[in-house]
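Read the single chain below, which is given as structure tokens and is the form predicted on its own.
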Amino acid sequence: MQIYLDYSATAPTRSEAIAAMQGVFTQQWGNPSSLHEWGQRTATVMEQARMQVASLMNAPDPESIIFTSGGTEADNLAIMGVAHLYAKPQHIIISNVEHSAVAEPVRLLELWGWQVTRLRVDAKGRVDPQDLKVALQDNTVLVSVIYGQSEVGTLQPIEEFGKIARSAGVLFHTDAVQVAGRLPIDVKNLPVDLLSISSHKIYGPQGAGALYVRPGVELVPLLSGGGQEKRLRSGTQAVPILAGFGIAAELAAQELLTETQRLMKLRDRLFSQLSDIPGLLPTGDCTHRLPHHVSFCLEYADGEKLSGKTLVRQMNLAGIGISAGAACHSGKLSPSPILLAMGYPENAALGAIRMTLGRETTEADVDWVAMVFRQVLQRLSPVKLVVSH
């Protein structure tokens, strides 16, 4: 039995979709930007699937999606997007939990002379939107907080967010990549300047991602060349990439609502089954989390012989897939840097793993991969453990 858990890391790509690529590769294959039927087809294929990605989050003009490789190419052209629109350094606000392909275009701004805030979270990696109004200043350009924290399934209060940032006149970009597909998005109504999403996290294929662009938000293109995209990202489009993205999107609208409790029943399912365990201590926001999502962290963790990664190479020879949170660097495993944030004390963060739940996860799934946990912890713990729920 092979079980996989990975979903927040991607997703298998979805039938329906492949099919649509098979059927651009083979019979719409023009250069979009061409003006004779091969292209003009290809750009018809291209806009159905603009049109399907913005009905996702409600955008009311498709024009409004620039389409990127995926959601790091997204969050890359939001934040440098802003950044270059000035002359001289300014002053930016991320959280201390972003996504590296958030948190690492910010870091290189700070070398080139940005003032950077970096808000703080709680012990359940939420942050206090009273500290989001302290940190605004005159020449603050840009707001950019994750809206579901990947390593720990937290949801950030991103309505207050945008209203903060909008009524100070500032920017405000969200990598809603995990939440797309799983949590209704309505960018109509949410004040939000900014977003990324990407296809493969909702059973599209990878290669390909979005950002939203409120209607009248400027931006400088990352690449230059032919001016593709609202000339806000040069290249000739991946359109076959583009129209299984489409109909995925299109698809993850249609089943939101029932995914999305079917997800949270069994998210809470396999907490409750390994609630009891000493030692495992769940991490992130209970309440407010991302319905498929669960994530732990070991406190007797010691980063050689018992950590996440040792417990991700278990599960694998169980036919079990699920993540660290823990990064590998030249040999020497460290700590997760989102569960230091947190308060986390560093052995702990050592332990962090990650299960995260999709559409072929079951019930039956759910029980068989706690069941199996268990038995791995309690061959690899130093503290005695129930094997049995």
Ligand SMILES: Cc1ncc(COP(=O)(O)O)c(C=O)c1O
The other form holds:
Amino acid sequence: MQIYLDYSATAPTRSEAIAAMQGVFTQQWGNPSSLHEWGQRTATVMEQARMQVASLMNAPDPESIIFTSGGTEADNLAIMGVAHLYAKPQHIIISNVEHSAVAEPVRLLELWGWQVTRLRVDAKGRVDPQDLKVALQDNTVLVSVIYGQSEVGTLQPIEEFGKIARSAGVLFHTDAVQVAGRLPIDVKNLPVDLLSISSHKIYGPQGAGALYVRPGVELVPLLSGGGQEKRLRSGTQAVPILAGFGIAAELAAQELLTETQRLMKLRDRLFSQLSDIPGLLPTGDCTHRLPHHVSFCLEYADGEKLSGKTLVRQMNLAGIGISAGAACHSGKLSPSPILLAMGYPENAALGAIRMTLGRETTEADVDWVAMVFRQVLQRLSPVKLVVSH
Ligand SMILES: Cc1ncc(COP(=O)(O)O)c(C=O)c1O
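So that was the form predicted on its own. Now I'd like the form predicted together with the ligand, please.
Shown next: the complete complex, the earlier chain at its head.
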């Protein structure tokens, strides 16, 4: 038996998206910028996908959707696109639990002389909106806070951040890659100016994403050339991929309410099945939480013999795909920067574990995974802390 519980990393492309892509590959392969029949047929497919993606986030104007190669590019376009508007370095505010697709471009800006404020999070991974108020300066040009944290599942009060930024006349961006298709997003009513999503997290193909750009917001493109995507992202669009993204967005919107409820039940079932294991601490916020997201850290991880990575490997041998929060750079295991930012000690941050559920996950899967995880931990624990069920 094989069970995949890493849907936050990527999700399998759904069959409807594959069918849509196949149709485009074989029948609508023209260049969408060409004026002839072949091109216009393809352009129609692309505009349909734009509408489907716009409606997933309740964007009234499909023109506000800029297609990109993924969430990373959407985040980079938001950050750098605003930064390049200014001839001189300004001030930018992010949280200290951003995905690297935001954190890295901001680090680059810092090297170029920008002032950066990284807002602290509490032990649950939440930023206090008051801290944002205090951090704003006269030269702040952008606030970017992740909507749903990928490693610990915490949701941020982005509506409050957006209001605060807006009342100070500062643009607000949020990375909603983990939220899209899992919780309703309503850019018409949310005070956000820029919002990133990614196709492969919503059962669309890998290699596509979108940045919502509120009408009137100016950005400098990262890619210049033929002027596609309202001059914000030059290059012939990957229309077959976008068609798959579009249908995945439409179906995610249709299934959102029932699927969210179902995932929340499974999530809570998995949490409760593992809750009695001594030393295994749930991470993130149990109330403000992504519906499909279960995460822990192992208090007594040591990095050498027992770490999140060891557990991932052992679970993999048992046919179960999960992920560790800690990254491994050049062979050296480093503690999860997200857990460190939340105040966890280094050893616990080496023992970060994430299990993310999806459309294919059943109750039986959750029960099996909990049982196997318990056994793996029992085997690896330096002391016999684990109670067998
Ligand atoms: C929160 C978040 N932002 C951005 C990304 C990057 O998206 P993509 O893989 O489409 O570039 C990811 C992917 O893991 C993510 O989880």
